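Shown here is one chain on its own, the form predicted on its own, set out as C-alpha cells.
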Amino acid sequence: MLVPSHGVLAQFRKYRVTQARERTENALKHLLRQATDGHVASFTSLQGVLRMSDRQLMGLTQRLEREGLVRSEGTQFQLTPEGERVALHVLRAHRLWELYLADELGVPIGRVHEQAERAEHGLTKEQLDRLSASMGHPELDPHGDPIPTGDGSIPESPGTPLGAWPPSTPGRIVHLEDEPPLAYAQLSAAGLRLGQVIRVIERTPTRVVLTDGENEFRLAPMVAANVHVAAVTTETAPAAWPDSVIALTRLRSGESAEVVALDPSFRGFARRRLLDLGFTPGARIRSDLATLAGDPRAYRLRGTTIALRREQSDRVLVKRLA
C-alpha cells in the first residue's frame, strides 16, 4: 500500500503521529510528577491534564500498557522502568528548553513554560546533550527545578516549602513552582523571584505574609506552597553588600548612581545584553522617565537612553551619587 509523502493527506498523517506522541509523553510526564509528589496517577487526574474523552483516554492507557510504559491497578497507573526513562527524557527536554529560552533568548520568565511545553517533544538525547553542553551542563531550570541528567537521574529538589519554614527566619528563594501556571503567575506578579531573601511575618489559615525588608507580599496558602526557600549564606545574603548598595529599581526619577555589579543569579543572554549596553562596574546612570504603569523605566547610561523592565533593573546593583 502506497502512503502519500506530501499533500494534505501526508500533512494530516504527520499531525496525527505528532499528536499521539505528545499525548503519550504528556501522560508519562504526569505520572512521573505524581510519583515525585508522592501520589498515584488516576484515570481522573490524567483526564484533567490531557483533556481527553473517556474513550480516547482508555485507548491511550491501553496502548501505553501494551508498549510496556505503564502498568495499571484498577483506575490507578504507575510508570514501568521504561516509562520512567521516557518521562525523564521529556522532563529534561522541558527544563533545558526553559533555561535556554530564559537565559539565551531573553524570553520573559512568565512565557518560558508555555513555549517549552510545545518544544519539549521530539528532541533526541543527542540534541539534549548538545543543548546542555552549550549552557555548561546546568543543574537547575529558571524556576529552580533540578534538571535530569543525561543518564536519567534527577537531583533532589532544592529548598524547603515555605509552609515548613520557621517564621522570622531569613530564607533565600531557591524554587518557584511553575505549575499550575496561574499560581506561578501570581507569584511573578507579586514580585517574587529566585535569589530573593524573605521572611515569613504572618501565617494564618487564609494568608501568608512575607517581607523582603522593603515590601510585603500577601499570598494565599496554596500559592505560598509553591515557594521553596533555603538558608541564607554569606555568599547569597544581601548583607554581603554595603547598605548603600540598592537595586536600580529603587532609584527615584532624576537620581543618579554608579553601577556596582549585576546580581550573580542573573545569567545567560540577558546578563550579556546588559553588559554589552554598558552596565559595568563604575558606569554612571540616571533614572530619567517612568511610564504611567511604572514599567518599563528609562535610564540614561553612557549618553544613551535605555528602557528596562523591572525584572531587569531589579538585577542591577547601584550606589546613589551625592
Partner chain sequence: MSVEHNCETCPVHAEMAPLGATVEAFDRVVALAGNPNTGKSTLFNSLTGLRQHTGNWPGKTVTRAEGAFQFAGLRYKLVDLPGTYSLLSTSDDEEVARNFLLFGRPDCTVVVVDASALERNLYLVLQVLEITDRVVVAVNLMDEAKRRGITVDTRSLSRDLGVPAIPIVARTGDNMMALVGEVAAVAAGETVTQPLRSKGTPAFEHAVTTLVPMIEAAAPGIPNARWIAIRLLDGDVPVEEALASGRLAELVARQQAPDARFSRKIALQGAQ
Contents of the next structure:
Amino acid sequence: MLVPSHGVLAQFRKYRVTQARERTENALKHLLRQATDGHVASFTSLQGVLRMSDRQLMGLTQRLEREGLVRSEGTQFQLTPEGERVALHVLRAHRLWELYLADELGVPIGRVHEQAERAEHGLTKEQLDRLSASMGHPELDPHGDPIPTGDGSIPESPGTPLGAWPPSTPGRIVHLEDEPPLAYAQLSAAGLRLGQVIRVIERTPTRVVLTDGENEFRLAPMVAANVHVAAVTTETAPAAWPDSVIALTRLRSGESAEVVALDPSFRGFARRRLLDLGFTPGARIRSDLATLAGDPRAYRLRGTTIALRREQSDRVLVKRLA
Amino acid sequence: MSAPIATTPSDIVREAAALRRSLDAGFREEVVTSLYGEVERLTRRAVQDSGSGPLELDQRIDRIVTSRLLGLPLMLVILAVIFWLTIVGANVPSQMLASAFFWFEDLAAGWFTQLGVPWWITGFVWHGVYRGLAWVISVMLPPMAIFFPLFTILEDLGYLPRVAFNLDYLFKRAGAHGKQALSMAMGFGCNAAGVIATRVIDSPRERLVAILTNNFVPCNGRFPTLIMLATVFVAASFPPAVASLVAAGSVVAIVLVGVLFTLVVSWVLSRTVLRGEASAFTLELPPYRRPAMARILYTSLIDRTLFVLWRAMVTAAPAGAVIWLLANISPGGVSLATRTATFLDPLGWAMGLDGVILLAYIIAIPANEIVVPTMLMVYMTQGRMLEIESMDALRTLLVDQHGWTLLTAVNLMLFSLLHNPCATTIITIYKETLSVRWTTIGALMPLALGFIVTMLTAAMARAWFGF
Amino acid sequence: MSVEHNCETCPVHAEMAPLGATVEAFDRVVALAGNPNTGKSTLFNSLTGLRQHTGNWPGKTVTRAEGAFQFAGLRYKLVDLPGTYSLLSTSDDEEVARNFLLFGRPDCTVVVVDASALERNLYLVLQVLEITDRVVVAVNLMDEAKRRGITVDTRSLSRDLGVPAIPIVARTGDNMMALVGEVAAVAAGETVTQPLRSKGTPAFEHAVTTLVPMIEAAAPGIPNARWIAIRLLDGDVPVEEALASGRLAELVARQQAPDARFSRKIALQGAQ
Ligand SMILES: Nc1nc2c(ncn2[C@@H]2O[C@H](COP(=O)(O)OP(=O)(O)OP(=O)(O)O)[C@@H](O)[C@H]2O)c(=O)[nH]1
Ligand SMILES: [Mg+2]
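What would you give as the form predicted in complex with its partner chain, now that the form predicted on its own is on the page?
What follows is the whole complex; the chain from before opens it.
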C-alpha cells in the first residue's frame, strides 16, 4: 500500500488544465470553505482569493450562475447543491493530492499545498477514487483536514480553534490550517506539529503563548486561530486519582513516598529525563533538602540526591508512605 | 501489513509512523519502567546495604550548606575567605618577585650597555619585552597559585552543585538555568572553558543565555587585576588591620556585581532576543568527597596556573615590545604612546578612567591578563614613573603623578569586569554556537555595558562626591 | 580482530603501560561510558597516565578526550566520554557520549558505575547492553561503598548481566589489571558475553524487527540500526532528519576523528 502508484501519477500528469477551469474551481472551493466556516462569501472575498480584475471576476461569477453552480444576492454568493458537489470534489482532489505528495513522494509538508493547488484541477471522480484507494482511503490530509469522501460527505472537522480553547488545559493539536500559506509557514517554522500536546499559558489581544512543556510558542492571534486542538484522551485522567495521591512538592522534608505516576500533561524531554533518573511508578522517594525559596528541592531517589524545580515536582504524583 | 522492503529514508519514517500506531501510546514509558524493574531485581541480588553511616554526615552538612538561613551567607563567606587567603598570601611573594625581576632588568641592561649593544636593542629587549614578562609573572603568578588550589578543593569536595542548587531560584526568575552557576564557576578559571561547560544545560535557549553571560564572571586573567586594585587602592585607605579584609570584601563585591549583571542580562535576554520561560532543571547532588590533594595541586598549578601564565607571557612579550616602540617612536618630539593616550583621554575621562588605561585595554585584546602590566608600562614610558620598589610606591606614584582617585580604581575594576571577552573566548563562543550573530553579541554586549556603567558611575561620582 | 591466542597475549607477558596521548596507531578502541560523576575521567587518567580534569560534580567532562595505553603487546585507544543518564536523553554533552557509543564502533565499552548508587547506574548498563555485546562493567568507588556499609557482589552481578563486572577503585588504581584484562579479552572476542536483554512487548519487537532491515538497506554499514529503529518508533524528529539527510553516515565518520569542535588543548590540558 505504500508503493507510489506511478501509473496514477502518470495519468494525472497528462491532464492539461485550462486556466478558466482552475479559476472556476478555486472560486467554488472558496465558497465552500466560507460556508463551512459559517461565513458568507462576497465579491471582495472572492477577489482576495482569486486576484482577478473586477471585470474578469464579474464574468466568472455570471458564468457560474448561468451554469447553476452559484446563487447570488447582491454582492454575496452561495453554492447551489450542484455547486457544492463540484466544490467538494475539488476539495477532495486537493487534499488527497496533498497527502499523496507528502506521504508517497516525500515532498516537504510546507510545499504540498502549493503543488496540490496546481494539480487538483481536472481530475475525474474515478481517478480520485483510485488515488484514495491506493492510500488506503485516508481520512485526514497532512494538515489534519478531513478529506471529503467519494459520496460527497465531509467528515466533521475535529477540534476547537485555539482561540476558544480554555487556558492551561492540555490539548492535542488535531489540525493545522494550511491556508493562508504564510500563516501555515509560521506554524511549522515555530515547530508545531500534529499530535503535539500543548497548553495555552497566555492569551492577550496581541499574542497567544503556548507551551508543550519544553518549548514555548508565541503566535499572533490570527495565526493561532489556524491551530485546532482536541481534548487529550488518556487512560489516566488526573481527576481519577484518590486523595492519597499528592504532588511530590507537597511532601515535607524527611517524608517518604512512593512514586505513582508522572502527570500526563508533563511531556517531552523533561518527562523523559525524570523517567531516566528513575522516577518510575513504585520508586521510593524522600524529600530531603529545600532552599531559601523552597524551590528547587532535592529528593533522595535510588541512592542518589536529585534536585528538581517546583514545576517538575508538582507533576510527579506520589503516595505518602507511613 | 504487506510492505515490501523499501529503502528510501522517507519510506522508513512512514513505516515507523505506521508501526507506531500499532503500539500503545506509552510504550516507551513501559520500557523504562520495566528496565528499572529489572534493575531493582539485579540490585536486590547483588547489593547488601547495612545501614549508612557517612551518608548521615553528608546529609547533616547539606542541611547547613543549603539551609534557608545559612545557605547564601555561607557561600559569600567561603568566597570571601578564599579571596582573603589569596590576597594575604600573594602580597609578599608578588613584591619579592617584582623587585627581583626589576633588579635583574637593570643589571642586564647595564651589561648590554657595557658590551656596546646599541641603546635601542637594550631598550627593546630589556625595557620592552622583558619588563612585560616580569610584570605579568609578578602580578599574576602568586595570586593564581593560591586561588586555584583553593577553588579546586571546593570543586573536589562537591560544593559546586550545592551552589547551583542554592542559586537556581534566582536563575529561574531570570529565565535561565541553575546549571549556569556551574558554567560560571568554570568561568572563574577561564571564560572559554566556562562557555564549553554550558553544554550541561539541556535547553538550547538557556544554554545560549549562559554562553552570552559567561564573560560577567572575572576569569583568572582578570582576577589579579582586581586583586591588585583592591589591595593597592581600595583597601589602602583603611587601617592596616582591616585592609586585607576590605580588599577581599571588594573583590567579593565585584564578583557579586558580575553575578548581578549575569542575572539582569539573562532576564533581559529572556524577554527580548531569547524569549522564553525557564524550563526544567534536574541536578544530581553528589556525596561530599575527600579532595585528592596531589591531583588538585597538579591541576591547579600545572594546568591552570602555568597554562594561563604561559598564555599571558606569550602575549605580554609582544605587548611589551609594542609599548616600547610606541613610547620611543616620537614624530615631532611627542611619542606615539602619549599621542594615542592624549587622543583617548576625553573618552577615558568620561568613563572615569584615562587615555592610558584605554590604550592598555586595546593592546590587551588578545589576553586580558596583561591589562595592568601594559598600563603600568605605558605610564612608565611616559618617563615620570621609573622604578617601582613596592606596591605602596606604585600607589603613591599613580595617585600623585597620574591623578588616580578612588573613582579611577573602582571604575577600572568595573571595566575589567565588563568588557569584551578575550580572543580565545570569542573563538570558543563561535565554535559552540556556530553563529556569527551570537558571537558578535557575545563580544560587544559586555563592552557596551562596560561603557555605559563606567560613564554612569563617573557622572554620579562627580555630581555627588565631587571627584 | 584476531581471536587467536599467540604468545604475545599470554598472561606472562600481560603487562600494562600508559601511553599518554599517543593515539595515532592503535589496535583497539575502548570507550568509557557511564552516569555523570562516576569516575570515568579518574579511570581514564589512571589507565593512560594523562591528566584529564576531574571534579566532584556531574558534568565535569563535556568533550571527548582520547588517550592510549598498552596491554599485552596491543595498543588501546581509550576514549573518555561525558557522563550520560540514558541513551535517549540529549543535552549537548550527553549527545557527544551517545554518538560515540552508538556510532564510534568501540571494540569494547566500559560502563563505569557507582557502587553506592547501583540502582540508577545499572539502568544505563542495560541500555548499553541493548546496543552492544562487548561490554565490561567497572564497578567503581568501591572504597566509598564500603565506607557506607554497602557491599556489592560483582560475581552475582556479572552472572546476571552476562558481561564481566569488575570492582575497582579508580582513584587508587585498585584492581586495574583485572579490569584491563577483561577489557582485552572482551575486545578480542575471547570472552563471549551473553548480555541481559529484556524483551519488549511482542508488538514492539515486531515493529523493531520490521524496521531494522529497512534501515540497514537504506543506510548500509550503520551500526546500531536497532537503536535507530527504536528512536523512529518514538518519533524522534532529529533522528528522522538525520536519516533522511544522510547525516547518520556523516555522524559515523565523525566519531573516528577527534572531537573537532574543540582544540585538544582546551579539552585536555586547558583550564577546564
Ligand atoms: N573515593 C573515590 N573517589 C573517586 C573514585 N573515582 C573517582 N572518584 C572521585 O569522584 C569524582 C568524580 O570523578 P570524575 O572522574 O571526574 O567523574 P566522571 O565520571 O568523569 O564525571 P563526568 O565527567 O562529570 O561525567 C572526583 O571527585 C573523583 O576524585 C574512587 O574510586 N574512589
Ligand atoms: Mg569526566
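Rigid core here is just the name for the largest C-alpha set that superposes within 1.5 Å across the two forms. Positions refer to the first chain, counted from 1. The structure displayed is predicted, hence computed values, not measured ones.
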Taking the rigid core as the frame, does L274 move its C-alpha by 2 Å or more between the two forms? yes
Shift of E65 between the two forms at or above 2 Å (CA, core fit): no
Does R33 show a Cα shift reaching 2 Å between the two forms after rigid-core superposition? no
Rigid core fit between the two forms: Cα deviation of R310 in angstrom: 30.2
